[in-house]
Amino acid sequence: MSDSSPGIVDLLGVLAYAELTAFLRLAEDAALFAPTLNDRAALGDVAATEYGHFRVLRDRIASLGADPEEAMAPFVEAIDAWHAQTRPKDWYEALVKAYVGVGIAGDFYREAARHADPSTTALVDEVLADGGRSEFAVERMRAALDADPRLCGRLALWARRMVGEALSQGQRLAAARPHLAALLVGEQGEDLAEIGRMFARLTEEHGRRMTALGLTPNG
């Protein structure tokens, strides 16, 4: 049994599993796609940071009186499906996923944490800290696009696909876990305008990341 609200345990559970799978996928992408040993080590460092975040979340779940595995279990199918549907085919797609794909997921969790208790909000902000991911991805993607501008169209479509899949899986999770859905909109759950503002914030953050990578006409 948990000493905390179901919504908080759901939030920590989905985020813990997301961080665990991010670690595993980033490590795999580093081994499969990194063109140099330096790139492999750099992406490996990002993966290690994600694993550290997972451990923090796992410990917090346990401290609340909940079982970490049980807290993560409801989200395994959706998160695994997202990774299966967005498996990169090369180094460039892996970089975009590490920045844009992980970023849009993090935005969802931050939105939910805005309506949580202060300690949970602070923890979510801590584990979603950039950890060098943006600098690593932006630097390499900018260099790749300078060398071959033809990559831009393909990778922009790839990023759009990842975001679409993330939104789809997020909607499924919200429908299946009403306590988590309630955190996303807080006390304004019946206010369509508040939901619209939330999606506007998500869209704005996604656009910022695309621009940073150089995957927009004005990037």
The other form holds:
Protein chains: 2
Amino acid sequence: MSDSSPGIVDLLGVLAYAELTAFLRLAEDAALFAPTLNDRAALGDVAATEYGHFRVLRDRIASLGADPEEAMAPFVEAIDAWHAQTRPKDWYEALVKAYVGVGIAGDFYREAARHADPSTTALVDEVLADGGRSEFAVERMRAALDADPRLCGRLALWARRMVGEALSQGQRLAAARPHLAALLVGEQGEDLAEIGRMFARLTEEHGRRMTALGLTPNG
Amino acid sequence: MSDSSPGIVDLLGVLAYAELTAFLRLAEDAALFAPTLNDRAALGDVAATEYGHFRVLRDRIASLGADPEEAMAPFVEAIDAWHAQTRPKDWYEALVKAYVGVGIAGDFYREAARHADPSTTALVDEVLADGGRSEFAVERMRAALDADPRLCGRLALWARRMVGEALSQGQRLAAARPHLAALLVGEQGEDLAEIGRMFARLTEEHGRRMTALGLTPNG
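With the form predicted on its own already on screen, would you show the form predicted together with a further copy of the same chain?
Every chain and every other molecule in the complex is listed next, the one we just looked at coming first.
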């Protein structure tokens, strides 16, 4: 698959806009909700890392001869809609959103790496290499659940709603951008069942993250 | 002057909280006001750079055996008050705030470097080395003023108000934190006239930035 395939530019574009927006939203959540300066700095750290990912992706788009703004444009509406539907109302919702959101983004990078050309795979490795910053959310959530087990049901529902909205927007994009879908699921690009299996893998990974946070998927 | 002087911890604390807050506010302004995705990314770049500065300062505070949260705490009220009084209402005000705010922060680093111990001076150099990201504001403002010269008066007043509020909060802090004042003005720590001269230098630098933006100080 050539570097300049429309699927590659779509993939880089959706990830770039997702990272730019995650950066801005996480920074806003840190400013609004963090209960201590250390918490604000920790969530800020996750946000700044997302900006670093954006920078890598934007430079890659430009190096392919495409315009980053144009590459991102088709995905603005879906990603903005997801954030509008998943605005945290408190620090715990912000923590779960950071952990779940960064995790889902990482899953998409891994799916992309399964079928992309070697230079895109190298970029994916670079982006994933500095991961792990959102792990602080696990520690904070487990302490919060120990102190107040009643948080569990509300936050499990919150996480499920976030993922439901993400899958819904993702399915819509996969239908609207067949080149992108082809890149993510390989040879069987037009095979909706293969796309379904990819989303099933994403959902399984999400379940593992819920367990790590102490939130059972059906809690 | 020893590494663990209260002035040094105060200096690192006020700069750390200023950078953390600048990061979060710039990210918010980028999300709210940027007219294009490229503009959003450019202001996001300034924000992420501020976060990098915060990280350097926080690590330095910890390496001195002080607690970063405690070191920042005395300055939260003044810096939050400044941001509350200087919320941009549009993209141009956000641009001017980014350029003026990052510039004033740089001036404080330079003042600190005049009298601090060598390791703090080295840290200041590190923070200043990756500067220049806010320069994009100059280009954008000059294009905007060419298109609509009437912007000049409003934005010059806006910039003057921002600096007036900054000097007001700064004078209050200098009175409340004598160790910090001593570090910034050297031997003449208790000399209010020397503090006044430092603020005069900051104001002169601000005037140069206004000229660079195309906003005359008394416009």
